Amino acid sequence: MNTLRAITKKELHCFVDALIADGTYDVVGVKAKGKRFVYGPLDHAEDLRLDHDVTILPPKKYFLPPLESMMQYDLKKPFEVQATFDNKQRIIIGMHPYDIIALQQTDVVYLDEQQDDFYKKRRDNTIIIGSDIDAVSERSFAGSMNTHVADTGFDVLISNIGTQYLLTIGSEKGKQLVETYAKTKEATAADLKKLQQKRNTLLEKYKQKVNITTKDWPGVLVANYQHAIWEEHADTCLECSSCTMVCPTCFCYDVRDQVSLNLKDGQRVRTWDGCLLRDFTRVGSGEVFREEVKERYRHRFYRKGNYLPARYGFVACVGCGRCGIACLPDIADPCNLINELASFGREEDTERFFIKQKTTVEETGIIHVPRSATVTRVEHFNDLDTFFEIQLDDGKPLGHKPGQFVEISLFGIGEAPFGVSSPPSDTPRFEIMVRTVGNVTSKLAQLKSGDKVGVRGPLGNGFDTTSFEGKNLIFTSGGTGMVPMRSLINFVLDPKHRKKFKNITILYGAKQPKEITFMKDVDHWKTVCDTQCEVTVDRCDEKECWNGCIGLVTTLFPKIRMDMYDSKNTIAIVIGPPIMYKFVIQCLKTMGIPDENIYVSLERRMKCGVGKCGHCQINGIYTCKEGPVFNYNQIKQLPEAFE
């Protein structure tokens, strides 16, 4: 149980002034800014306002800064990288309970098994002195969210009970701070009674109320996914993402490189990002997987009220009301939106848009900091595609499974995800294919043998090859989908493994002959026993020499020797552009292959690779974490999976 101490207003000011004067900590607190309130450095205790209703920005800016340097680099010494940690000791005074609870939610995401060490460093170096709520913002509905009070998550909590203040000691650090810097006395039973009365009457101050409990949010949202309300509200959305910037439970981010003006060094920075912004889901090839405004507008509410509750067990809204204040068209307030939806109905299956799939964590440590590697071979396949063999400088094997991906870095340019093209091995060498579509890929295509790159990974979930043993296999690939597919095909066709699998069919489609990658592999696959390999192109220019099939990859299905296949004992793997999946899967169903025997690999903007930045989210799952390999029977229920 927390310890209570009593302190006078004068002594409270002395306590704050003593913390400032000591100089050990950067002391920040809530200050007035015109008629509003902000967090900022405190010079004197008189600057502190504990009677505030809500601050413009939440205190998340001290744990996830709007612009944060994660590492510094010298362009002449690539990948002699130095992670840059914020070692400031900080005290934050005046955090309201809803912001304390929001920070605890962020802890769940950022301090998991793939821990964000940059966030943890700030968390460990920060002492939180919260304050009970005196004034309630007109837009706040924290009372409905049960976030108007907090019992944990703080080191000290200040409560104004009229004639004096109570200090609730919530941690050993808080206890030492109070004992060292404050003059207090033991709280009495009467003091405790006043505190309870204050908290009980606080609920009466809330003008905004949600008409349903938080446990009912997921059901209401799931039932109304296709409702016209999303388009009606989105018609007035400015796509500014102000709602996400001021939200204490929105923690999505982007990562980019900044080169110094001297062009000799630079830093990799993390910046706030928001799901209302159009480019949030843009991938390297240019597609935006949440193109329409209504899709982005809807995603924000489902992330808060359905996707994160399914994953972590909490609604990611604490009722602070900041989004309602910041939104000019006044369509961002979850209180109003949920109340409106609640009248339309609800559903029992609240986890329809989520997949409970165990994620294998291959890499832990300081996320975003890459390992150094050397390019050992480069082969330009055509105008767009360049093949690379890369060797990790530490001499350790990559340790990947077929279907997993890596993040490849070029300091000064950026980082991008690539499927591993080579099968697993016990050497530090692996292969990728780079298609030139953007800044990172264009620069990568210019590299030569001996050049340095950075590598993070392996990341994501790959194929469980042991579950394929004893089965017939049908591989269907289109375009760059052959890159990760090659890893799996070469694994199962390896003489050490081939006998574990039955008949194998490989169907490969490309736009035109010059875009067929790995032709040497294709020729080899055609010679392997009990293996059928068919290739087609969408079109063939007059100048190109091509004697093979012309048509979409689906035109190859009639070539499959169906008399050799038992559909129930056949596994189908499909990797390619989104438009391909619908038609290929229909062909597989026509063959009688059940949905649970179909596996797909999906591409999204996998930026962080560890399920934190939010860019690759498909409904309730992260492609980089639960995927990119999925069982079709599970993923088919997600509306955003094949858009």
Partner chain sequence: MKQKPRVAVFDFADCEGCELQIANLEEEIIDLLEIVDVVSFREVMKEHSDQYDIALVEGSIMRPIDEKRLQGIRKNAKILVALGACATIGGVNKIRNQWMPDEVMKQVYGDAKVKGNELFNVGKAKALNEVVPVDYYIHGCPIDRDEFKQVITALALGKKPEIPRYPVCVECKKNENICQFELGNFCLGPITRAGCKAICPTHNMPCDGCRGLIKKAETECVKEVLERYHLTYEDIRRRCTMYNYGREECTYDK
Contents of the next structure:
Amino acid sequence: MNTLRAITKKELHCFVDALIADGTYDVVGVKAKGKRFVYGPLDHAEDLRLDHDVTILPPKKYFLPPLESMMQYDLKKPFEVQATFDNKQRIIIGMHPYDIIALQQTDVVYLDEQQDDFYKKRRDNTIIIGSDIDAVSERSFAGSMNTHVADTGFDVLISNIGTQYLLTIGSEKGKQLVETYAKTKEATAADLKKLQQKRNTLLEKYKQKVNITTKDWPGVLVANYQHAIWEEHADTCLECSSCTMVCPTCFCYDVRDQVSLNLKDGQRVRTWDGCLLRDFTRVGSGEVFREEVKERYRHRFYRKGNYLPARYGFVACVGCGRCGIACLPDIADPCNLINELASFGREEDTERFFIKQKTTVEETGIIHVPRSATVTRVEHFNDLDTFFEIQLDDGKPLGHKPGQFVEISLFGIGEAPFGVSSPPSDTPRFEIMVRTVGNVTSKLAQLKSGDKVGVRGPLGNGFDTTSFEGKNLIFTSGGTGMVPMRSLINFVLDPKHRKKFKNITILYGAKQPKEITFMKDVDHWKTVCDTQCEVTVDRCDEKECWNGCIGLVTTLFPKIRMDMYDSKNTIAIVIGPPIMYKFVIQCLKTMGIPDENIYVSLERRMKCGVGKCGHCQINGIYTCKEGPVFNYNQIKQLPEAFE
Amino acid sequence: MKQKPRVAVFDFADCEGCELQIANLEEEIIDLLEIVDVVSFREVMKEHSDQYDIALVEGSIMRPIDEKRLQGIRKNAKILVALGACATIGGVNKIRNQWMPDEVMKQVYGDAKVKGNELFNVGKAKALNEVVPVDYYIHGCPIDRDEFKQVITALALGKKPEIPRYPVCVECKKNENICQFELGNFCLGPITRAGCKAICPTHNMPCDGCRGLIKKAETECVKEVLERYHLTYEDIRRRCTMYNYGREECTYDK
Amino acid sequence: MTSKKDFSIHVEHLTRVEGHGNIILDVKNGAIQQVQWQVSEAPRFFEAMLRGQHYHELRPITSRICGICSIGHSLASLKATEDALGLQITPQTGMLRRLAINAENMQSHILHIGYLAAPDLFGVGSVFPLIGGKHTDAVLKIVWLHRLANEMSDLICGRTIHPIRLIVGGFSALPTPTQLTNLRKRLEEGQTVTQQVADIIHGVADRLPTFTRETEYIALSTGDEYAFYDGNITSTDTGVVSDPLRYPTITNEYVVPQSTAKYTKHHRDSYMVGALARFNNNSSQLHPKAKHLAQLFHLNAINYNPFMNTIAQLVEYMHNIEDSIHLIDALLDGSLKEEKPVKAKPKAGRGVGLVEVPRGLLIHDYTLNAQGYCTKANCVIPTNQNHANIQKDMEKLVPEILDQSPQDIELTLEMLVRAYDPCISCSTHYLTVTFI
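Since the one above is the form predicted alone, can you give the form predicted together with its partner chain too?
Now the full complex is given, and it begins with the chain already shown.
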């Protein structure tokens, strides 16, 4: 497409003014704010500044606004929830090549197989008029990232070549826009030469340079995961996440429900979140998965320079230098950090912190909007745990595999992930168990049969039960780990399937007798032939009646009738609290079970469930997407998996 | 629908600006009255009842008679919410804690015969949680109307209000302000709890820390920033005097 | 009613006023044993808190003396600071500050008229029961006027309570011409709504007691305008005091045991400040629509009925709107400039800032050292100046209404205090001291 047109400065102003006057578009562009620049609505072409070095915030604010309404609902009729789309037609003028490239990167994330419809709508409705760089920001190192020029990703690109401007047409939309609104001339060979020259000399203007190519970033980061530099820098980190807020390639968000003061209507909003903030990984039970500042500080760089490159093939930094400007202690600049690290060595296995796994995507429709469902049965197991049977109102089966999870919504309160505890079924009914820990769970516990909830899912990867066929199975669960485990156990114990599997052992540990969930199932499993079921509790209060084992779940291992097991032909499935894995896996290893025969399901803060919001990340993987079920052999090299 | 929660509003030593922020909800007061029963609110109503579920308490505690009154409120209320900086952290009232109450008293009242008069029996200025347990906090000087609404709706829905535990910088960046440090000002935003939508920097003024500090002034990162901007510990101590005199804050509340 | 009755009234923590005050009345055998207005608010020692603060910090701290008149305190503080530093502000800053004080006066007055005083006129305990019934429309109009005032403060000051943009030498940020043009439109509309509210109040104005007591009225005045931001202290008894530093000869503060707020007196035992005092001194300078409103209520200077203070506030609300429209026109004509605040050099000196705030004359008086730190501060609050006048009014009023039921007496006394729209938190901000 790339055709080149020439335009005078005066005509360029007329072009912009014509776009503003037309009224079809919301015309935004780069404007001055004090000594800095920002994107904002343009009233006149003369407000437009194409000589800017860098804007305070990137144009991502127009595609992923800092606060964005995703859906609205009437609290009395929450099932008529409506997705709220921004239908504004917009033109953004002045985007520098690095911002254009950052946007293309965001496209890869947000327009993947689990497409974000809100983003898509904004993207479709926006025309990008980019601008070649005239002034280089002091902190920018775009020259080193090859993001100082862009060949694609714009509809029109403006280049100042001194005497006049050139317009590079990058799309059909751009072509029509220029034809309709601008008075241009054919660009001459001399014009083209000037443009080339301008771009060539641009590189020299960069004072900040990265000493290695982007290809080498992942290897340098892999080699230095345990380096002292993380702690040294983190000591001066304010944990303000300014670095992620101003970043054009950061896209993590938090989701909240906001309710009007009369409690009649509400909306679900999302807002920028930052992985430097402590609460970023906090789950309902209060557990924080990256507790130390060092871990959070490191995570940001790995995400940019290792995790996303492994997943998508590009370094998620475009060298704009905004984080360097924004960071008060000046520790956020990737250019400085990578240069420092590069001197400490590099490794070849760059994808060590990532696992390649195909994601099961079954859901259609708008990925963030829940389906309506009705609570059909409630059973209070104890003062903490409540069991629910839920029926999807559309009458379709949930279609889940054991190990998959659902996001349950209570409009006005929020959304939380729950492992499905019932086996796959042809009916629209499924079961979950809720332990009361936070706002959503406390409110859920008050629901009665007939009440409505929202359901998204099934989400994530479940167990591939066909690969378990012909094998012995050892199920080890602790605490609420029994919830998804029950789905799997009841599936394999189903008379229809039982024959496919060999010996089965179920080990289950709870904190105290009253916290044993699914007691009826447990009692039943104990009676099933060919199945060993052992239960233990950590402690038992004097008042409680318990005549079983007391001790951690690992104390049950000696009870396994080892003679019946060929360890190589045995699959072990472990689900429990973070602390449990290390010890149970040690027991399994002692039994001689190979790592690749061990499966785990991990808990993290799964918020969006579709690999976007970033909260559930374990190094390079998304628990909601590649997990929550993992093969231990694949995940064991991830430092954040078991801590 | 269940019975509406009964709400009472009380004030101690303060400017009553936070109560005024409730009046400043304008037409939405009508919505507020739809979801709660206001049973006591001395500033705007004559009626009063001691039967309430939620007490919104404004102001700092200065005297033994005030402590007694607050303890009574605590006894009656199922949920006690501290409203505004004077109540949540002591606010500007704590500036005077730099001196002994006797000293301030003597300076102020001179030779006037106030001894034994309980109206004049003044101790150190205290935040509410130095006298009674507080369930929730609505921070700010004054409170932010939207945050007030958010807390009230959360309580009416029976959910725990979520108040930011991150610094003002997060909101300031979202507002695309030029950093106050870049402008040569000394801003407490990096160590102050967000939730105010970074209103001061947005109007081109540095943050004074009215929502309380979430990091100690002595931490390594603060020292680093002070050094970088040629500020001293004395400077930050002085900056923190306005709202955070004598307060030792943890990095994050759990 | 027998005249030989025994009763006592003890209104603890009077409602629908800002701050904590009590009314005590003891009658034995028909004879008044005690009638007293008490101020029980906890003392807050603001002047002591200003000691050692840098001049930039005086404004934000003193703003916190009072939530309702934080703009007024801010402006008095800035005027005192700038006076001490010898700083001249630009005419544009002067105009914007006048808009700020108009906005606050409107906000505070309509809050008092609509939310605090009106319930007595409609015979209810608060504004809440008025919503939903036949008075809904009246309440919504009052809310509309309240919102208008707050939006105006938000625009000029960044926030209505504890303004942000008001700083030494000018403003930290300015409204845009478009924003001012939009505000002007709303103010135009506001004139109509104010008139409608006035008509509603007029319908129940006969419930205002007809009590009168001759007293002294003190307010700022200037030849140029109905004074709020600038002017000299003026008394209906003794005329003009042109040197601001001589304010202590007017205020003469003293301590009484029943009050944590200090009292004042000048030419008589007591004097009054506030809307009625301003009206009594300066009514000829009101804008036309405001004058017209005064006529509607037969409010003429000098009016000695303290209950008419509420009506004077309504008149001023209209005046503030008219005045703001003129100011906006002048600002837009002179093409609003991006002015940076005037820079100050610290120097030793003393400055006094006089401003008319909603409840009357407010005085801030600072002494700064050569480094720009405050060594001495004094603030005289309008409500302090009214406490003695409230007491004297009660002493005259009670015998006149002693034949009424205790309930009616109590209500009338409450209405009397409310009419002054006292701001008790302010008045106990407390008081001064010489710092070393």
